[in-house]
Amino acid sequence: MSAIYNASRRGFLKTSALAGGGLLIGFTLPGASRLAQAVSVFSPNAYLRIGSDNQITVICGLSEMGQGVHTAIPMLVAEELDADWSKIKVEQAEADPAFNNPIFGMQATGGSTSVRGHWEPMRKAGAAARAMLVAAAAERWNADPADCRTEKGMVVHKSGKKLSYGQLAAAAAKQPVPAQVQLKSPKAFRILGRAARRLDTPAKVNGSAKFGLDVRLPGMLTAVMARPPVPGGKLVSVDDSKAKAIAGVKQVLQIPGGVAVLAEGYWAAKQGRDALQIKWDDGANAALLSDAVSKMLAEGAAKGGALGRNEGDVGAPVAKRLEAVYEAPFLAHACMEPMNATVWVKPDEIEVWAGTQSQGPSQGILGEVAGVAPGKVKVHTMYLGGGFGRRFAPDFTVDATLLSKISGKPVQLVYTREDDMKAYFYRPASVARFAGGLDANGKAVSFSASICSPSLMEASGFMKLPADGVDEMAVEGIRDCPYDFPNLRVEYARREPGVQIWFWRSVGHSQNLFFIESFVDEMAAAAGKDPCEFRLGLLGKQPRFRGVLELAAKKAGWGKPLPAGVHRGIAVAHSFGSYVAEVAEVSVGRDGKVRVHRVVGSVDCGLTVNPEIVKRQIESAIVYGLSAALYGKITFKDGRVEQSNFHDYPVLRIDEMPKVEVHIVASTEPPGGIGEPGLPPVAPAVANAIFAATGKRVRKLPIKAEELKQA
């Protein structure tokens, strides 16, 4: 999901305390805004636990979801404690407002904010810790705190005395905390900047890591749903007696979201939901169909709307004029595990076990489903099978909360994978429309975009329109533009075909990077430039733009010769506080057929923590991009989506993988983020690819082989 807030990064250590033997620490982490119904009291904190052992914990408010929060997190610490990596441990936090992400004010994980938050706040807690050890220390020595220095998680002296972090813990607990501390220079890292190994992959290679479907607990009932087959149906009726028949079933239960059946194990539960008879009124969408939606935005982009941006004037005479218009389809995020929460509502007090990216918002808002207040709602957060932005949303958490409540029992709500791939939460639909304009040499003078999309803002329920009627997100990567275009406008007209509509990895990015980046590549084409150098020519104001293209370009060897019938496309995007550029080498069979043979990645991410997180997710994000442009859509018929499993909503196979180098510019930048940034530029860049292989332009998501077949 994109980051929406701004905070301030003032404000660390505040209390301390002695537990167990150990030192406990806790820092403040100031958060700007929030869910007016979803957290009730902000006093954002997190915790670091030294103990007489010599372990250290950090303690992570994070969702772990494969983008390596639980090792990078910790490193902020543990580099400026002066800490021994090999003694550092991490745990996941309980849902509670000390937890908040400083970027959103809430306990939440997403929009690439984790370290971009957490770098300052983590580093001060560590240093203030650190600096009480050594206060501790020299008490003890009776010596000058200056004479003291630390070293992985020891303090020596300077006559060679020596004392573990863990034999002083019980002093340094007592120690004030420090009003301020002194941060160390970038150059003086010794974690930071480094590979280190993930904290979390012991866990998940011994199979002792638990994800939310791996939670039991004793009278648990299992729950499988069904939901209404089109956007906004409501139920009519329903027979369940056959379903009551099947052994195991105990409960079929009505809630607003649909029929659920309860029943002793999963199986069971599924056989009941199969067995229903179920009679629906599909409503106003009973008709909605694909090619509709894809008219409506059409129509919408030629229409125009609110005014995003506005510079010089778009209408002046040009040498040459080209327009053009991209379309994305709404697309599923087809998480590895799919949606499932267990919930247990108590008289007092409601437990739920969740892979969720909103612990924060989850308090309120189940709170208010079961009726009691939001400190009284424990969150336990699971292992993530996946996020992508889908396990921000409430759906599965709010059904199996109902569930629990009306059945008086633990209910663990699963969806089943055509349940997750049916249930609306969809990255919008969207269109965009381009003219651009060239002088007589060639030179870019004009640009505009209307772009039309629904308003993924308003359907985020925490979110509206700002008064000028742009919606954001919409319109993020093109509004934006780093191009010097003397000329620009970007327009955003907002039209809502009835679907529910989500965050998807990268957010707008994820579309709008297509666009622009395609575009701007036809651009090239008519003025006869080459892709790269006049892109280079267009972001002389941008240094950082510039950096990260021409690193990807000499890596990957632009302008030398390649194979036979293979060939390469480039593409730069910005997002989330990160720059980044991608060549993907292309070819295209006879039959239509795309291989994509190798995608050569640069990043500049600011100053890094863990480089091999930083090019691990540079891939990630490649393959998910390349499963999105090469085969992914959710359609409708007759109101219905099309799309159910993996044989009809496909994802890129092993043997379709391309090589991937991902190489990383030095910078001493702010962190910017890296779970998102890796995927807005590689559909481009195939699709430059493609037109630089066949003269075809790919203008609309996915990538047909029906429409580059060669006669």
Contents of the next structure:
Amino acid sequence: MSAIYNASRRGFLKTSALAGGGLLIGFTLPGASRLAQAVSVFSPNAYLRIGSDNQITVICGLSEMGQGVHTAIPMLVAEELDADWSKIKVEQAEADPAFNNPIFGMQATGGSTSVRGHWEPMRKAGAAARAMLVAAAAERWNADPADCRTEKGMVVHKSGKKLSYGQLAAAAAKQPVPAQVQLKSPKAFRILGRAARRLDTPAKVNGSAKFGLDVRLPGMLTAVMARPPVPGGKLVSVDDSKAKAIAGVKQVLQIPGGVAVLAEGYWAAKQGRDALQIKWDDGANAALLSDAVSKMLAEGAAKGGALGRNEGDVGAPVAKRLEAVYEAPFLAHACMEPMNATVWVKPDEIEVWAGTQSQGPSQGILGEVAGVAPGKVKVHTMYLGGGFGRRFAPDFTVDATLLSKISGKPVQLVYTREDDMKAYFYRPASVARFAGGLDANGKAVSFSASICSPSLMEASGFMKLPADGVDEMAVEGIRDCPYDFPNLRVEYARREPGVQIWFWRSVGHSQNLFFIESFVDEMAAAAGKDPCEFRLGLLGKQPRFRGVLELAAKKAGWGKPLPAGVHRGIAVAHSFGSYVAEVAEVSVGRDGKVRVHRVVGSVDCGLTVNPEIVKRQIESAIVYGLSAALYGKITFKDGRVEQSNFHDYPVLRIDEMPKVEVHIVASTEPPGGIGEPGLPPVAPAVANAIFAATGKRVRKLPIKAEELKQA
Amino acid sequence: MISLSVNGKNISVNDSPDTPLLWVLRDTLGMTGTKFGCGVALCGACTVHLDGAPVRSCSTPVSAAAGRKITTIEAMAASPVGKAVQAAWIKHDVPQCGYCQSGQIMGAAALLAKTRKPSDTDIDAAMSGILCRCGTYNQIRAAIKDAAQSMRTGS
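Now that the form predicted alone has been shown, please provide the structure of the form predicted together with the partner chain.
What follows is the whole complex; the chain from before opens it.
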């Protein structure tokens, strides 16, 4: 996912007066124009709408899944517009190439790219609108625009005359769009960098916020599907007589993904699905077993593979050499809202209502499924009940489209929790084999890593394994490790156990930082050095890494006494353009039960749009990462996923929740991502604290209490 | 026909008696504020009140709710406790994705209706069955305490 785009291609397209007498600013986003022209029947624009009633509406093309983008994007626009924040509303845009994410070149939300990609274009949109409002006011007053300023939704003349943006909207719409706009210096920010309230909160406390599952259409049928229990399995035969006998069941349909029962409402559909009698051919994966996957990956890591980085000579003699093998499991996302999509295939267009992270690609994919042009695929993005990467996948929208097409009805496809848990799209399992070398003074002089996992780039369907054979996501966080090792080697061995894998919050960093930050801790212990000092000693060329590490250590009281039985661990990571360090305070019971009491985090994400959302996202990622570290694993036996619901795929509960403190490093660097970077350091910080508490190294996730029991 | 009292209104539904209350609310009555998360009372997203007590509507047959007072998130603003909880939720900007928050608010309101000054242990006991994947637990705890405080002081 390249972060490079050409800022000079940004341009404002058009303005037009709204019927109600308002200013509507359309602007293309970088990278969007080529695609926008290809689908020219749509108005290819993102919009800022200023009503004559002073209502300002920002239309956001990004999906709100909890990360706060429906607040951050309006803040960017409002800042340069000099709007009154209390008058700002946000609306979800329908899918349209004009809303392409500049970093992806398609309309999609993920990779912690939203603020990074829209930081400039959204501010420029606000600045252009502001300039046009000023020009309209100056014209009205027959004044020099230079004698006018703006504040809180008003244009103010030096004489003291004022007009509100609403009063000026119709006239502003007739002004030419400025070719160039001047953006504010961060010192002049009035909205950015402050903790504006989330715009989506009110609807989320009274039940009125509409998620994908809340869509209700006239004549809609609910579908629940039976899918092959083994990846790659095929349907042999189905007896649907019992299903069809259930009141409310309307149709039973076979599609490539499985057998669907369509009924009036979920309960009838679910009962119908459960009543299907199906014979499956389990196919080549019938014997898939987690132990065999572990062995396959361990052998791959031992053998080595494509060279990702090679500096110096890791084979050179060292005073002390240590080796370790780490492993991380497949993981489900377990979003609180199970996967679902509502689709209505009409004769010449289709409408889709879904909590999706990939509405742009969906237009093409679903258009192909339904046999209509991408421009005829209307995607209404609903609130996402958690995304975490899972809702980037097209499985639920594709199947819902097929079911609507075949049935001729609007169809809401609902995954039961068990369906959701067993539907694959897992974070890849991975094994890393490390060797580290220390000189006679305990200085780290060599580091080598051999990582084996399936290829996420290949699994994605929109990326390819690069020519060097190294999957970027399989090695991210290790290949680009910040430590000053004079001899360094990173290899990637690809193995494919046959399980559909997918992006999971922080992607490769989610396991790789656990691996490397644990192993670096092992190196520190072998060198007899304090783990924080040891890291700082290897980060001489990395001021931002040092900055977060020092801040987290200071705020956590690193080195200071703790209550009896409580121990600290530390870890640092860079991902998605941001730097995060975390210190975990952990105790381990005699029964091996791990309790995380407090996590102190620090983040350097460059300029902050909304510091409160930044802190909450770091905290959120800590909780998500802790759930995975303490409990998360998807395992296979006889080809079948062994987990099904929250009893066997537990997640952190309120009574296990640590205190969390997050501190922000003041920075003037461009903004980094924030939805994911808080996750990678938490597992190693906890594992390193467990080592401090017990002397035992956790080298395989999830953490197993039985291995930490005191004799 | 099953007669129900939902948020103070008497309603009759034709669903079979074993249909979970959740689906009667969401599909028959179109009240989608109550959420489906797990279907087997493991996540708490579907929490509603039956005669004031929190229950998991996904695992409560509609027949068991007949003749009892059903209260959902849609009616929270109508009760002083519900209002205080919602106000605290807004003050602390608790929700992230928001999907679990109907259940969290119903759980919190039921707790505060019984326990005017809940301790951390009370909060753990009442709320540990309601899962949040966004990790808003610390804000939920703070908001519950705040709501309790505002109810005591009447502010």
